[in-house]
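Only one chain is included here, represented as structure tokens and corresponding to the form predicted alone.
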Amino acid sequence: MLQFLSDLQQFRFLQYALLTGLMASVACGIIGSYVTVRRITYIAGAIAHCTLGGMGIAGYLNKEQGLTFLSPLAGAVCAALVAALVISYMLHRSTMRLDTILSAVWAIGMAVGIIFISKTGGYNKDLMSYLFGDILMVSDQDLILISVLDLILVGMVFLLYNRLVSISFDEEFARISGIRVDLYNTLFLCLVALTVVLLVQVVGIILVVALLALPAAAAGQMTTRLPAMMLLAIFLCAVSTTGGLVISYGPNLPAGATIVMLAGFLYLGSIFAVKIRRQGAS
């Protein structure tokens, strides 16, 4: 820890994946919670997995036609909005089943990921982290979109909360009482979209899923209010990032795997601090 810490006055990218990690936490906290309430965890690993497409085609993009100003987060940025308006148009006008539709937002944008790597020059290991989350990778391009995703996250929040609380809780209530709620549920998942492209930054697409769920879950066994769940999931999300960040320095660990191992740890201990809770009142 004393390294970390002497090394995170010195190198830059060290403050910028702490950076990173603190405000990936604010989104992650707020729409983790969301996600958990409504349970559509799958929806946000769909989404996770089809931003591999916008991230190869950025990825050639960029190597290829000299379009340099494309980054990979920004082909994230553009293949999980899609994904989302693509699902909420299934959802709202489809007779599918939501599994079917799911497996083929998530099985396609991985295919079309896979196909433009490939045809992209060079080693791409850059793009391939992605898959893995490299937190220590973040560029100044990165950090600012990062910023702007942040801001738009909590302010749309902000704007919409007693619709999205309506719509999470009550649907058909929610319709009755005029809320357009197709409306709402797909720009909900454009926020969620929103946060996945975030949180790929800092534990890669695999994991992305996890550190979405597990600092809510965990917050969601301490508390049954949502704005009360939402705040102890951004500490329990921005403990889990730090502590990951600080514990895989050392020996040189994953950064990923190491935030959502301690992300884990936290929800497992507190499934255990209620349970002794319980028994202590009973």
Contents of the next structure:
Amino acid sequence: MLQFLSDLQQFRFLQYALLTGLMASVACGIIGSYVTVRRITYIAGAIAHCTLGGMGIAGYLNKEQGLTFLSPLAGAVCAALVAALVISYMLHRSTMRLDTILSAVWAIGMAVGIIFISKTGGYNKDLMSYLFGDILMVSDQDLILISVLDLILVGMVFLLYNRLVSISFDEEFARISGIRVDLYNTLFLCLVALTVVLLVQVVGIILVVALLALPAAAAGQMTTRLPAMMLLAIFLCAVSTTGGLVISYGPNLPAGATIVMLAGFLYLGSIFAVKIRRQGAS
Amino acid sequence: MQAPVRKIVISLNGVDFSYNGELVLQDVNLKIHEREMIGIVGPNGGGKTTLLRLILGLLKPRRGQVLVFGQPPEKSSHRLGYVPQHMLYDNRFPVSVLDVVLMGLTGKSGFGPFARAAVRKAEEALASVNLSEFRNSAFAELSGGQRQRVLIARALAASPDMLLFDEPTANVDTSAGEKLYQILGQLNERMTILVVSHDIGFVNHHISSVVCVNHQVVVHPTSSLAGQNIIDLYGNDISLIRHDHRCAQEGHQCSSS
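Compare with the form predicted alone: the form predicted in complex with the partner chain:
Below: every chain and molecule of the assembly, starting with the one above.
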């Protein structure tokens, strides 16, 4: 802990990691709450896995074709948005089952990523850092992109909050009351995609779903209105990312996994807290 | 019973609807007048909800024409208030009672937070179903009957000219059901009301005529009840549907029979 604090003043990568975690928490709490109450965690999972394709292609073009402006993060943003649009289009326009669509997006995205990563020279530790996250490797450029994404997300949710709540609560009624449900659902999946990209930076592709779902689920146990749930989820997510960073730093544990473990403990803690409070009340 | 000059607010002319190749509704002709209270009854799978969804513009007829306030349904849906069946949404959804009522105004509001006028309108709608004191309660903590009233308030918030109900009393006890119908009776003084009901024998006494839907549509009158055993069973706030008696398309003409 002391080691972490003294190094935090010294090392820029640690400051960036902390900032990334905190900024991702804002998006995570807000969008995670929507995702949880709408029960679409697995759509987020499919989008997350699909980002590997984008990161693989961007990494390949960057290193092999000399397109140095293309960072893996930018590739992830593109892949996530494409995945969101594909899922949304298939949901509204085809009669295919949702889980078939999700499995296809999930697996094809990963396959594309693996192929391009294998054809990219240099160290092949990229794959591991994509899958399990590498919050200590965030660059200046990444940090700027992350703050822009965060601003877009917060701004969009501020504007669309009422519509998204109405659609989440009762889609059919929303449609009848004149809300363009398909349009906002598509837009919402794009917001989920951007959030997923932020979280991939923090905990990696495989653990994204946990960070999206656990703080929101814990917050949902203790609140009765969506705005309160979002604020508490942001707080719990920030506790998880910061706490995970601090705990993992000394013994050199993988940061992403430690963050998710902490989020898991907070979720279990919330279940017990609610149970004890109920017993106390009765 | 009513003046003959009442406007026709819903008309269906020769409407067919099929779902996955199966004919659900066949040659439906129906006219509903302003400020009627109509019960839509029929067996499960007979097409009650389909009829409601055609009127709401959520489904398109395969043949024939649906007109609501003289226009295609999608053009007049903003004048309709819809109260869905109470099983279809997540009961644990984290919203307050006022949040739910405000959803009735979302489609007409701009982006960003609600204006104060919208909140005031939602509060008025909540007052009209006698639930003002539950304004800030969690929706999930209300009883079934109270929730149903909140959903009525949500439909009322946008000041509709017609209310459509899908099985309003399916999940509430008899006394809460009668309370709901009292509210509907008051609302009926200023708007047309359509109520889908699961019971094909009896309907609430507020309902003036009944549309029976079983692939085809027949309009029946209602008449008051005498049998004590039936009153014991259902309470005394109901009317008998006279399936033996057939009305014209304008069902109200014989509703006093």
